[in-house]
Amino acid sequence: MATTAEPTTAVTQPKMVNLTIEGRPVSVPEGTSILEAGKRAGVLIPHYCYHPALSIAGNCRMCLVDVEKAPKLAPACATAAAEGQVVHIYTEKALEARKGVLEMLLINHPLDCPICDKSGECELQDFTYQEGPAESRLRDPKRFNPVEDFGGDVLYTTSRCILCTRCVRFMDEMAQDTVLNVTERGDRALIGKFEGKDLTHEWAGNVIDLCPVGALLSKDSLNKARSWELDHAPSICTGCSQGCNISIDTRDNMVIRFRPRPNEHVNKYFMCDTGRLDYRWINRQDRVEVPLVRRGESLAAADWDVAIPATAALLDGHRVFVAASANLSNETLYLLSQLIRANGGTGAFTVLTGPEAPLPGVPDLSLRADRAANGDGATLLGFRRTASLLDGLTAGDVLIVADADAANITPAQLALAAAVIVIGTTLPENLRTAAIVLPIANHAEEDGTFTNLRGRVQRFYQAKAAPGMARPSWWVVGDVLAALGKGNAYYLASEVFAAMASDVSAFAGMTYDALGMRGLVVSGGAK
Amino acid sequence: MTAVTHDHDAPYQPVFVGERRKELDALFPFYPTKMACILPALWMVQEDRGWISDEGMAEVAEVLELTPAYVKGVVTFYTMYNTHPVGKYLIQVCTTTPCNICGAEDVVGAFLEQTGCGELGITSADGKFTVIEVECLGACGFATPVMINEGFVESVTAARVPEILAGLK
Amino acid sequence: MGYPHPSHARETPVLSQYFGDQDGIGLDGWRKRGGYNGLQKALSMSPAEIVDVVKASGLRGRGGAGFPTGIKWSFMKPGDGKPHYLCCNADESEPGTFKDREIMRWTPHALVEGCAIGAYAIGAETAYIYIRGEFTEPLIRMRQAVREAYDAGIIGKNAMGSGKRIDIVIHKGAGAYICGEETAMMNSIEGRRGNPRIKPPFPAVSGVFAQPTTINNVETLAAVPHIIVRGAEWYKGLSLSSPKSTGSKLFSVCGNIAKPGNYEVTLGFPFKDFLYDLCGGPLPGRTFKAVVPGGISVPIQTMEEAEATKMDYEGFIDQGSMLGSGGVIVFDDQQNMVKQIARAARFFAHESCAQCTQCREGTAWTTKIMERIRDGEGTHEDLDTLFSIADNMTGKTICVLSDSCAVPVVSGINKFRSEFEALIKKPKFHPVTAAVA
């Protein structure tokens, strides 16, 4: 395989220890916790405070397990796996201890699951269902604390908090901006912040995902959906060139929220707030829903069977100038590059930029200055990055505006072109003079891949249906190429990718299967 | 009687200037981190101001290169730091078991009644007294010990309370 | 001498010899009483020799756990290239205990000397003495003593001309019982919340500022100069029963007893004689009911148990309790045990650091139930619940505060059940249930 293998950091092989967890033999590097060893053995040891990205707190005491020959139950998160260890998770002693923890966690919990956003994806619910007590023996009044707005996107529902301190540790160790603390002590303790210092750090929203219970909630998605109503599609954030892996959560074909999806090579477990909250554009309703073909003064709705040949007719014999969006997939950009190759011409894209915002606790993770997902893919595929989108447009070119930001395109520039073809999700006001408008799916509505700034090619999956007659962008461009007699029509994004892999050396040897859920780095490595 | 007012509108005057700053700086060489000086620094703020306000925490955060939230987490852990203004005399009566069995509750009652505070944690109308119960003061053989500001009075009984209060001008 | 009572003839005043002696507080007076001879001698020995002497003496930690001091010191690996630290635990906050307070009030230089020897023995250049904030007078005395010792060149960059640097730093606590737990203390010194740490790593590997650290109690360190001067054999000879319990030990006595105060006896002393003879027995017209012999965290003893006890590490265990910190709390027939156990539970609920679930929630829940029983609103099921909560709080948390809260509850119900039952109401008449029936 020509693709660059994952960098092997293990220069010296770590010493391995062999142990048995719930009867399953497992071998792990020395120093691995029993909890992590359990994951490798395929057993999830219940836990709350432990998180693989954070320091060990050992405070929830939920991961107590029975280790043979040990006098006391051991916290699996804070106990190293040792040679010959025999670990039992479900002995009566361990189950009783965890049941005791769950009872304690619930005595002051409001048990307001019916109105809690976390319900259905709450670890307090899950582990209680799994091994918690059926009833509480509390006969005294519960403790109550009011809800507090932590600023940023975060709401703190104090009474639901189990004080696992994941949020405090995240802000301290990952964001390295200690705006959260544990205030007070004993059962008066709660997560606190300092008056006037809010959770406004670019990466603060991650505390919502880290919270194992319903204590920290997103204000943005508050009360919008029950978790079990949501569909989840793996995707890649388009907010910048980092390529954070995300889950697009939709309900009734509407995106409700983005959440980070772990990828140790890219974003660990996290995503920034800019990316997290930038989803509304996916739901916009002013989409082009049918192909439009010019009939005199007006654009008329047409079937694809009409629009595609009409597009081919317009293109035939003309140089093309492709103004592409840097959020188009590798697949679509590849097919557009084929069009340029066939007809002669050039392709260009612009990238909006903004300030970098790193997450200091994770090396090479940042909200990048380039606020587009696939500028690097576009460059690899021969597109020219420019500050002024239509620079180099020459008289007589057919201008294809492929979902690029058209805001700065002027009538004079348009007049230069022999014809204007819009391949887009929307039809901006200043492109209404176009000859043809071909409606395409947006990022969340089609399959494809992006290439991030380190050359990692990552797949994204369709999360919702495209409106009306809009089609995946690679399908539309592939059909145009076929109508021109310059290529085949494609029926799957994976076929386009395969064609690209056999044609463009950077992608050589890659397939969708090989990319999997972690992606692969283009040959030649990161640029 | 005039009520003591804590003027919250007055601009905060930094504690760590002049001698106090020197005192704090002199501690740094004895610890490998500046953070280790947080307890001493908070004590200095409390000694000067009687309590530790948000501004005080922010100042400590600044001089020790910490965040105010961190400092607040530490302040609220330790019960001797006052996060609210207290009376001129803060009267802390130990009521933990060893003192409790020697009549500490009567001592608390006598202080509450005779200072005019009436309730634990409330500052008397004249701003002179705040009475609180505290956990073990570590002088159980001298029950009931009472801390009045930095002073320590041993073997207090309800009967001794008038005499003690008379000594507090 | 002795304070607040003159030493009884049956006491063995080693540490308490100069309690109440105003002239022994200052450096000059202390030197006249043999002060710093131990340090002088220690500095002429190698650290390993000191550790051996302390090991041979049988000295065990006086803070509560009773771990052999010499062995603890031997965990500090010399020449590992890391800074070592000594932390002196002067956070004495175990209810019923006030012996370290008197050591620091009356013989502050004894502690300075003990710290200096300890620091030298474990290869530390810095010793932190963590004194609880409520100890205003001991703080003044200790600060004064440290200043005098610096000025006299006893400690500092060239301790007693030995070429060894020994800095002693007083660190003032600010109100947290849990900071008497050694890892919580290290966090507190580092400027954090006083949360106990998970062990391992143990302090000798990664302690304060992540460096090798030894933590010793005030009384332990104060005994060291005597051992250095008089020798291990002398100290070992101070033992009345178990050879595993050597030396003299300060016991703080408080509660309902004629002569509360500090008493120093040789380990193995009969507890009955101690209570009735040295401490003067019950107050006039009253009788003893119960004793908590080692600070509120140890099991309550009935008088039968207490009177059969030999006062050493093993003796208290044999009679259903522990030596702990040596804080003896005596309850007489005027006390209601339910009320007092409820008060003890409230103490632990107040002092829980809030890390571990069972402790944070369990101490508060226990308190709620105990106070409800105290107020006559309890049920028999509550007693079962208390046992069950206590079980959940025992042996499952980072430190033992949670266990400590369970101890008086469990021992209290077991040994004084009738007092609980007297307060538990009969089931209330429930009209609906009655109608259905």
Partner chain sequence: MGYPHPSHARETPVLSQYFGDQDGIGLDGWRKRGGYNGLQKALSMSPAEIVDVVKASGLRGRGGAGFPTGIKWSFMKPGDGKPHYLCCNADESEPGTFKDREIMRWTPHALVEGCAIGAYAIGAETAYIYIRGEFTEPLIRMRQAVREAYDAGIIGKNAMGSGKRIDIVIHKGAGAYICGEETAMMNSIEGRRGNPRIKPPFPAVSGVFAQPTTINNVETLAAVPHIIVRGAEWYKGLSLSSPKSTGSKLFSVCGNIAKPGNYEVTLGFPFKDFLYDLCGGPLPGRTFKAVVPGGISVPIQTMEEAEATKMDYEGFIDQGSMLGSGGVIVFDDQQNMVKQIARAARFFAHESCAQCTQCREGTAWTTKIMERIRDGEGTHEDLDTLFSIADNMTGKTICVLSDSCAVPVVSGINKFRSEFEALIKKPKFHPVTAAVA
The other form holds:
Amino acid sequence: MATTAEPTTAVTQPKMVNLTIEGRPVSVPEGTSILEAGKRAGVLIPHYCYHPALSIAGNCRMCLVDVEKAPKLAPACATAAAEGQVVHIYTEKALEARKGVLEMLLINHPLDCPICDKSGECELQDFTYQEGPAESRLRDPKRFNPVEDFGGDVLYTTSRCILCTRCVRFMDEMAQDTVLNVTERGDRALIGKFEGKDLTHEWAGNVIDLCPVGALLSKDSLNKARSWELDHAPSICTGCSQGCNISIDTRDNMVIRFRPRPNEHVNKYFMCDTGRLDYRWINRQDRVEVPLVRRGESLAAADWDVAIPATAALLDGHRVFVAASANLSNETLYLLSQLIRANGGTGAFTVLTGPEAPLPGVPDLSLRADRAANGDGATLLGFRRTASLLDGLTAGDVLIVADADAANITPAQLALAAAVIVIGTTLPENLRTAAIVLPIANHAEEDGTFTNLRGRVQRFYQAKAAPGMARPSWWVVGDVLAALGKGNAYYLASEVFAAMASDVSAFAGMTYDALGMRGLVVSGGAK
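Same protein, the form predicted on its own this time rather than the form predicted together with its partner chain?
No partners, no molecules, just the chain.
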């Protein structure tokens, strides 16, 4: 059986050190910080300026811990774990030090949690409730600074800033575009921009996620929802072939925002602004909500029990041409390839392209030229990439348009087909002559997998309900195959994936459980 394990190279095993954190023994590689060792022990040490992808600043002093036999409190982010260390996080001395840090941060921090977009997911809020002062000793008015537009999608609320400098370090180290700085000093310090510069870098929106408080906010999602009103689902960005891991945040069955989700093999902790802001199409209101079957000169609504047999009758005995979207899941593309295998024919797809935009500080992370999530998966499953979507359609074929961009399909091309079947989320104007329209869910409304440009197969999960009677795309195609007598109906995406893994060598040995939240590389390894 072909292997699906991660590509490996011979490496020397690091020396391990053993220590105790809050009574929990833990073993970590030499050089690991106490803060990261705490995570391994299941203990979160409070911190603000530290981020695993950025350089150590050690300026917030929030991660002070008590190390036995050490003369003073140590910053956990900048202190390496050592053999035999015994670390205490909640001694009276450590708690008093962190309480003092929180009191200082709150001196001029506005009490505007009820109107702050970060409320409910703010680390200053969390740690203040956890171990901050019960009330303020300050009776003087708080300092006020106006909100500043930092360019791009970013607003800077100066009064809320705690000067952790994560944003400055991200732009310097990851984006390698020196835009931000710490302006002034002492109690007048704030984050400023260099003259003539803005946060218009393709990856600048990540400073919003990095900000531990409500100082850097997204203009796009400003005042749209409170954090506790949002549901979250792990997913994959369809903006390009990189396959960045994201969280889809929804409210009342509407997508409110995309946020990056960590995956050290793909996107580390980041996502580009093109992908971040490309979600409105998921909420479009012109969706096909019921199956449509042609009755004379018009399309009429029908039940699935009518539409599926009608589709099978049109396909029976005919060669098929499948014009597929490169944003369909592996599961759906596999079943479409089975339909091609059963009836004869071919399948093709096109991919929109655009300029690449790398994140210089992270190797192999970029907004890719291919603006589709699953072009590589489509190729593995036998579909042909082409510049002209219907190149290869022959007279008498049954044309299946599977959620592909139909903007350039002409009436003359449609006239070649014996019949046109649309399996899609919407019905474009130029496809209203179709014989049958089967409504499907988009990737935010179903489970499935994509294969990125490095051959990594990754899962995405349903984040919202599909409208009306629309069904998952793999379910619809599976039912059509079953109606043709070419297979069994599928009720779970994992069942389709299992069938694909047993049939297509590139996916051999993979299962949904094995993919987990990080994915696996197809047989043959990463490209």
